[in-house]
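Next up is one chain by itself, shown in structure tokens, the form predicted on its own.
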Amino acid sequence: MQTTRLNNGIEMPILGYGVFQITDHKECQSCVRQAIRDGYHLFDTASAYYNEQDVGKACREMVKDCAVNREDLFLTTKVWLQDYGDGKTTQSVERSLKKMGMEYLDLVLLLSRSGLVRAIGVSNFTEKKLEELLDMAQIIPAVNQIERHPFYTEDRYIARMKGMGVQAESWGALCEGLKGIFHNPVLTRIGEKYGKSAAQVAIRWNIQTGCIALTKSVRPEKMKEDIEVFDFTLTQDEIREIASLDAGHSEIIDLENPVTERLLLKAKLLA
């Protein structure tokens, strides 16, 4: 697995494995467990998506069973808006150590705290919102998670993040499966020429052109195919061919919308 060194010197490897919508359990721990066999050692998960003791508790097999070391995980987790907060954040994160049973987190978006937590990042910040929290923040965060995939680039706000020393990392690499992706005609010609999928083209585009990915599905063939991804490379054509199907506007969730905000900050977590 390629990795990428953050702001803070920390190696975060540039393809993971997400378990958003991942709600039973025992297959969230199966998918884990497979997807270490894979060769993923970024997993992405959250508070909100209720399932951080599933991704704790495969991992803490797969290292006890000596399939992977604690140290070649990159746990990522997330604090909800709610508890946003001096103290409250802690706490939040001392929730998420105690569910997924470990030591300490890789990264957490959003907090640092020493012994607890390697690097902090934010997740869906606009290029605004950003700009607005680097003006006051104490630590520049490492990464910021956001919706990118070939309908929605956003080339110049990855160069800018670039500039900011923000790594960028997509949650939608593949565009959740919309905009019929999996067939689109330039990403299946493409794969073509290089015996790949239209989905390992996006996936491979995403990682060129600086961006973290992640990748979800709890399919073991797809699992497998999605982190095959590194023995190919793109041209620089090919790459501007990819971007210019880029519709400009999210395909996915519009976090620009007031509406879309009110409803974030209206949504609490179960205990």
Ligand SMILES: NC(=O)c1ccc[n+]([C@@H]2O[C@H](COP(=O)([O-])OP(=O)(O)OC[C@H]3O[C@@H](n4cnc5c(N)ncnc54)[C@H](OP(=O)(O)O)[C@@H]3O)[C@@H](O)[C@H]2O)c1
The other form holds:
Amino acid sequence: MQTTRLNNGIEMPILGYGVFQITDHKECQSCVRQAIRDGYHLFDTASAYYNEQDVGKACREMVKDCAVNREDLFLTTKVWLQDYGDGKTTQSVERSLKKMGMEYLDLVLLLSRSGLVRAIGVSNFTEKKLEELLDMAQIIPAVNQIERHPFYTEDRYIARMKGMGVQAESWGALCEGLKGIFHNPVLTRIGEKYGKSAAQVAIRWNIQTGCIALTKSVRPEKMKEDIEVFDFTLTQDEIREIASLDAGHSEIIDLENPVTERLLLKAKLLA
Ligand SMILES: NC(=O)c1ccc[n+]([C@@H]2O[C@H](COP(=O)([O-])OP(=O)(O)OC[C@H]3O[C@@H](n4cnc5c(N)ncnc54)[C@H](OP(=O)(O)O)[C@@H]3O)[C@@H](O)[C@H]2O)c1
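Now that the form predicted on its own has been shown, please provide the structure of the form predicted together with this ligand.
Shown next: the complete complex, the earlier chain at its head.
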């Protein structure tokens, strides 16, 4: 798996497997084990996904079976909004570590200065919020995980983040399957040239344009498909053509909408 160097020097895989909405514990564990067999090293969970324990269990089993070294895995979790603040954030990270049965995490999204994590980052920070944060932060976040796919390219912001030393990471790299992405004529036509699917072209475009891409599938054949993106290279013309699919706004969640913000801030995690 290819990696990229974060602003604190640590290496992060450029493609990862996310477990959002995999609610069945056995299924989640089996998917993570399968993903490791397929070659995924980066895993993305969150306290709010209620499956940190499954990601941890599957990873520990695979390490025990010598299928992978812990040092080669890159485990990300996220602190939920209600758990912001000095003491609360540390407690949330400690809870995540305990659930996962891990000694350390590689990346925690939403800030904490704990020694229990190798890198800290943020998620869903708009340009304005990231600028405000950088004005006062003692540590520049290593990563900002945002929605990004061919229908919401955020190219200017991605370049701006690069200038700030913040690595962009795409969630919903497949637009959560919305907007007919898997049959999009542009992605399909470009894919035909390389013997690849529209999904593989979307993922390749994401990593070739400087983002770490996260995808999720519970189907073994699709998990394999989503990682088989390292044997072809899109041309600059193809990258430009894909960028022209940009709708200029989110297809999944509108973070600028005060109603969304209010709903998210109100949502409490179950114990
Ligand atoms: N920070 C945040 O706010 C945030 C928000 C959302 C997600 N995330 C992270 O990003 C990860 C990925 O995003 P996501 O899960 O929302 O969506 P996604 O990866 O863009 O899309 C997932 C959907 O695509 C389908 N799929 C995957 N590969 C496919 C392929 N090759 N062909 C056809 N269908 C395919 C999956 O179906 P099947 O499962 O049925 O195969 C699923 O319906 C999440 O799991 C999570 O870790 C973060």
